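In structure tokens, one chain follows: the form predicted on its own.
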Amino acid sequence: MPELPEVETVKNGLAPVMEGYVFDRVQLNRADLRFPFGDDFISRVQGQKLERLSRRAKFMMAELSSGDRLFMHLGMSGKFTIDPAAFEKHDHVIFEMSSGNRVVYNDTRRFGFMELIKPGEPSRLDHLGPEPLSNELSAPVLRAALKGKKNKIKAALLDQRIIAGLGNIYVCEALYRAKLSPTRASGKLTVADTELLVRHIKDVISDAIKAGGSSLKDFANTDGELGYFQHSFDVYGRENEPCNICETSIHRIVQTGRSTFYCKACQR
């Protein structure tokens, strides 16, 4: 799945072609996607103008002239591309634009979704916590939302209400580079600890995003370039090849359904 990085790369891809830009056509070419688009979906983003197109954790949302509010989620498979050269089976939603330019997006296993909130209204994105490379999250910040907490770091930096944004492949390498156990209990963690830890959470982050996100199966940018930070992944997806301080054999474990890369000898 996408994740902050690459939500951020395709956002930034966007900007110039939408952001300012009125839809002059929306064409849906099926009812849904993870969900249903609405009856109303048509007439509520036609002929509306982007305001302002923004990420926040892993959607990207467009602010219409209408007050509406637009979330875009990738899901596993979610693509959009700009000026596509050939219509694509799985080409699901067309949005041609007054500057010119045709966004199509392409979802083939349809976890993807696009949904309308209206002015004032209750979204998913209302409890989510700071986001990484925000001046909300510090070691201060962090050490509160794990206090008391009985599982393990990894599975509550996967807890979007304590960093929004956040995925199991990002998890994997900052709790490397902060030498930081996956399997240490989160309410345990010292001050020393959450200081590496949201040093290396931002990092890791950034050079993501430098790098234009991970390419793993699916992902792609909107010109159709894919990422490059993969081949700077220390543990993650690196099972039993040598760690690169120490050259001790990657582990991996299941935790709450996924998989977790670490090294045992540098990760206490």
Given for the second form:
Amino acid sequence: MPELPEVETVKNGLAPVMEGYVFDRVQLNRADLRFPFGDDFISRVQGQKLERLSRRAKFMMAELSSGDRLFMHLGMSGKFTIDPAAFEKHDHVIFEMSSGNRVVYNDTRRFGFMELIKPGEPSRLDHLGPEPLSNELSAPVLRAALKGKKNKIKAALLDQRIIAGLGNIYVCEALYRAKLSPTRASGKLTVADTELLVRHIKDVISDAIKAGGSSLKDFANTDGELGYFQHSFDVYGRENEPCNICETSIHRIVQTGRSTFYCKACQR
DNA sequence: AGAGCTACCTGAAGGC
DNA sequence: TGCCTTCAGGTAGCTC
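Mind giving me the form predicted together with the DNA, seeing as the form predicted on its own was just shown?
Time for the whole complex; same chain goes first.
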């Protein structure tokens, strides 16, 4: 279920027990998540030092001392726990770090994956669009990326090549804040629309990261579980509840197979 | 080429 | 109680 803010929070929670430490032992409880781990996964990770842990879009990236990069994606249901008290169903990967901590990856639906990439090798990150919080995302950049597109703005914002890291929740929330209907043609946004949208995308993402950090308190709850925290959403999951601005009932429609929540009165 | 559909997988919730 | 359907915050790969 994680989008960019959740992945950022997980990365910040894992860094203190992983960054600068060696993978003393790697345990795989099955041969694959979404993709097979590969026969050499354990031998390429075990004994390596994790030099740096970072995030790009919804991916976490661990740079190993060998030069390999370990990409980790949480899919829909992936979560990490540090030093869990007991073994849980769907605990698929266990990293024993030289920090003395056990880092456990649990993923019910197994849409997540881990993948090792050699230096210079192509990866799934190669075609990602700009990070929402970076200066690379600006109104002119978004406008250029949307130029000539025939789809709806909701679908365009979920396209990781346009902006990297937005998911269903934060696209709904950003469109609400920008007062733009999710059914608008993406290629026809005005300059003013695009400026508003970019500003609210950045705001909603940075608000969520702040909320994650503060509500998780040192980025881990009492069970050491990372990746879930409570948000208050204006529209997401609020079908038939009143709009916080005008009290009109929040509407739910399905676009490209996913739920979209919006206020028909406020969003035009 | 681009847009949209389906697949992948498990579990929770709701209707009957 | 159980059975069935629908839904879930992800991306990849197929079809048209």
